[in-house]
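First, one chain by itself: the form predicted alone, in structure tokens.
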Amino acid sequence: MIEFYNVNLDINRVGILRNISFRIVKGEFTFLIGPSGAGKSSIIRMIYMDVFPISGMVVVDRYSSAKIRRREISMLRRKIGVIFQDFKLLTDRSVFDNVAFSLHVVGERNKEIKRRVLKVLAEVNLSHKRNQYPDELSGGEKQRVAIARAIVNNPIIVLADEPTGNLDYASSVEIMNILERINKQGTAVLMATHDAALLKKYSHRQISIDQGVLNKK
């Protein structure tokens, strides 16, 4: 599904990635690990092709980045849900606005979408909050329209990155809870972090990183 080979990554001339190989297959959860800056995030923006190796080759389901053309990269983007630290709500949005807004992007009918939307907001059990906005929500609130936003368009992985970095203990393992079923639903998790209790708590396959170098186990 995912495949990394021998990639090398420089943005803005300064060497970021260097001489990475793994892959990760359908279905699997996994935890990207090491500290700040060491390249984690680097990693998931190639994935989603947001930038490009200088050499080697990203691979993920059918498309390339040697190979990829512009207008694939949004259908690629379509097969990936991406959670970041930060949420990334638009806050003049409801709940609702916010999920729904993928689909409306897609040209969904509005039927298809309001389904959709409340599956998921009941998934990560929010349906009570779909008309509150994010200023109204709590941090592990924010976090899971997040997820629900990720998964509408039923993605073949979910890429987090960091998605427990501004939460509790309680409320991250109440995020880590909602990955695992979604994963095993089928979707495929690749989660950057280097929470050290939560890598203690869940025994997924580990990816190290640090300063742009796979550590070798």
The other form holds:
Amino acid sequence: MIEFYNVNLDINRVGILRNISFRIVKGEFTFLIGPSGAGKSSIIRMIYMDVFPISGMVVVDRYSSAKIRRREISMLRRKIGVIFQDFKLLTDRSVFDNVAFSLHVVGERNKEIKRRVLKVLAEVNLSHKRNQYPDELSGGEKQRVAIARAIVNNPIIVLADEPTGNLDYASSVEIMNILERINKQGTAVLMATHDAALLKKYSHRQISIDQGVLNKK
Amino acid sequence: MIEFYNVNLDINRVGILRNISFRIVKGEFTFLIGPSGAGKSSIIRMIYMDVFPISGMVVVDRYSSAKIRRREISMLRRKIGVIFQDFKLLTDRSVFDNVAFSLHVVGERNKEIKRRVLKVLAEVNLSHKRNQYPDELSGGEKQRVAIARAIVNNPIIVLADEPTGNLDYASSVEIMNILERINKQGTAVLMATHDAALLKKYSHRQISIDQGVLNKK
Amino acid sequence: MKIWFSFIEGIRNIKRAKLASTITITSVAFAHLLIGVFLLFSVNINQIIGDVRSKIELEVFLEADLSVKSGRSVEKKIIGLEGVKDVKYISKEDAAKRFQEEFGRNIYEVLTFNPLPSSCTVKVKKGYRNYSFIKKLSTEIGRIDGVDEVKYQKQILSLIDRYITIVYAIAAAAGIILIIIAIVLLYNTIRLTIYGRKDLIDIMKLVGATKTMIKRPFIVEGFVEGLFGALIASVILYGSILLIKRYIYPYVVNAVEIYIILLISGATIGIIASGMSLVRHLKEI
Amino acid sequence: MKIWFSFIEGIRNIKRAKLASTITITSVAFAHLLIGVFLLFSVNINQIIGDVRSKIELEVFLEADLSVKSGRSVEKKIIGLEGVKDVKYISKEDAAKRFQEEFGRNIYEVLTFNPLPSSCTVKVKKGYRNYSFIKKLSTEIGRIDGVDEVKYQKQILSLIDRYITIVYAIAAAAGIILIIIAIVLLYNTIRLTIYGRKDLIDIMKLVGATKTMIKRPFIVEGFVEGLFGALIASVILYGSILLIKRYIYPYVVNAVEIYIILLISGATIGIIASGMSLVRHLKEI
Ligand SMILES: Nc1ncnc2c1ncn2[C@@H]1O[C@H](COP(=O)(O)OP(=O)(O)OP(=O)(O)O)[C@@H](O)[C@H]1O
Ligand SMILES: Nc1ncnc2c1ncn2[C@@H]1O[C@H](COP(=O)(O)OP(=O)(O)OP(=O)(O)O)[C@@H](O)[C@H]1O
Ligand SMILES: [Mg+2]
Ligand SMILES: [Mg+2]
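Next up, can you give the form predicted in complex with another copy of the chain of this protein, since the form predicted alone came first?
Expanding to the full complex; the earlier chain stays at the top.
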């Protein structure tokens, strides 16, 4: 499902990742851990093909970083739900429309869009904020909108970049429950996190990186 | 130093805070805790006079929310270091210039600016990234720039809105050490946080809010 | 993505970015006001010059003692010449009548004989009303037997013809510069408004929207704003022309074609400017 | 904040927001190109009309048998009239000489006597070269004893005077519309570029910068970009005029004042547009 083969990544001629290889299979739940600046977000960006390796290869679903074409990148991204570390919400539309956008992109019918968006907003406890705009939300609420948008589409992979960084412990556990549930339904989840408490509570596989290299355990 | 007297806050006619009263004295270190959406960031915004109560009064230093004038707001803000939850970095200038900006605002001499910026960047472990732009930083690195900017000015109050949300435990402890040190030098610190581990380790006073009202302990 | 969603999005975007769309519409309106004023100006100047030219005629005085029959034959010969639109023969008697009309006295009361010569008034066809042709024509007519003298408004004609090419050249240059300026300014405006939404475009890409999906609403938006701006310009121009006609200069010419040109131009520029700006922003991935 | 820091910031901002400053400079340049073309056009049209008018003169034919002495006295009387610039007396002898020059034959060889009348050529002062005045002057001169007939280029004069007011009115209207359009478009452009930096301005406010501190660099930026844009327009115009002078129309007039007006206008509009846009964005707190 996700495979890294000897991946090296430079951005602006600065070395970010060195010789990374790992594999995540269908339906797996994996933590991505490491100190600030280690390269966790960069790994996630390579999976949704926002940046490309200077050598080595990233394979996701049936697409390879070596030969994926522009249109295919869009197709791939529709199958991946990404919770961005900085949320990346569309500031000019409401919570509802932010979440609905992913469904409009795949051409879903209006009625179905409404049903699914309301359902997922309820799951992240944001039904009452559905008509507010991102600037009118607290940090944690924005994060939950980002989560809702990432999972509304029934993706085959969810990439979660510190999805609980702005959430209290109770909310974090709720989010973890949602991620575990969609994981049970067959979705692979890769979650970058610093949250020691969560790491202790959930015993999923951990990929650990530091200064751009994989920690062998 | 910071006093809230029966403060009620509405934003866009939505009630955010109800009847909040508390007091933080000079040189105190206080945690602000509560679930997502409770109103922590809103309390911090009222302290740097970004929003105003619809009733009650906020007094900071010698300024009262009831009669502070525009120019005085700028003056007040120069004495307060704020670590914003969403960082609020100037994306069109380098890390160095972001931190230096606060010092230019108070008309500091160039040589002194250089000395102090370099010193504070070293404290947050970002000396090597000083010429990069915010878009080229990881989440945790951005957060550390925001921290550096907040403290470079030797403020009398530091308001930290989840300053460790994007940081691993080790980095969080380093940041806590910096905040504790400037607190020892007489700066009042108010820190909103979810981080259970930090709350356990540090036994400072806690102000807890939930759904816009203060929790009596 | 459903196409109708793109349309709805395009319309909604106009409301979402009120400042940007207001500015775009204002810019389109002003630029088209400029182009419209220029076009109306040209049409009117052209009309005025055409009016002056249409009044140009040659007066052909015939020899004093020429018979009516010979006069008529001169008339026929003139009609046969290239570029002649029509000829009016004025006999000695007609001239005398005219004298009576103009001066209120019968010429036979003043003099015992009629000294007025018979003459022809020659009008020239539309494309031939220029100095060099009329000069040629006048010598040609002068050579006809029985013609005494040919007169025409030499000075006005030579004046118009001396400066007309310069005026037209300058007007054409001004027109081209004007249109280029309008396009560049509009393109810049739309580019800036789209640049202001760069973050949103980037986010759309990240959640799997293809280029077409991102582009289409902007194109719709450009079309609507362009058309609307041009419409505002047209209404202002039309109103102004009516006012000018009424209070300042009743002969001012209004041409419907100009308004059609403006509307088409507004919509087209809106679409093209949006499209081009997007190409720049969508270049990377 | 130190003032020099504001200046350095202003200059740096131009580099920081390359797209925005390029667009602003282009817009200023184009808008001023427009204004410049209009000004040069007006100056030249004015020059052409002035040229035509300066050639207007009255020919005063004196009575056939008037003595040179009486002729000279008529000349003096004409000089005394209002609006007359100078009068040239042409005696019968002078006229004969002219005839010789023009037709290459001595008139006394053709005829036994000199039938040419003596005459005066009257030039009119600058402000008086219009149809209604010259008509009045001609009747006045006609009443002087010894004057037989007064001739002047009635048709050209009446043509110019009939249309000149319309042309001037249209030109003035076009000029005003042009300048308003230039200002609105520029204002919009600068407003959009500043709006694009709204987030940055908000952040500056949050870290304690006062309004003045935020404004000053933008004003510097507006000044520099405005001046630079106007400079580009001036260079293009100046170059075009030189080319036109050389290859198309050598009598084209170039006025230094226009370039000075353009540069001042560029800098001023830059400052005003920045200032006004900022007021809007800085309104809240
Ligand atoms: N555009 C860029 N140019 C230069 N360096 C960059 C760029 N983007 C990221 N980096 C650097 O790459 C390194 C890894 O960044 P990344 O965002 O992957 O870290 P991270 O593990 O997600 O950290 P965090 O936990 O703080 O979010 C960082 O040191 C960062 O400064
Ligand atoms: N502009 C606004 N309009 C309407 N509601 C708002 C606005 N800003 C904030 N709110 C609401 O006020 C409540 C408190 O927000 P605040 O940001 O203070 O919460 P918080 O305690 O900081 O939460 P978090 O831990 O998630 O950052 C939230 O429910 C939020 O939706
Ligand atoms: Mg990261
Ligand atoms: Mg908050």
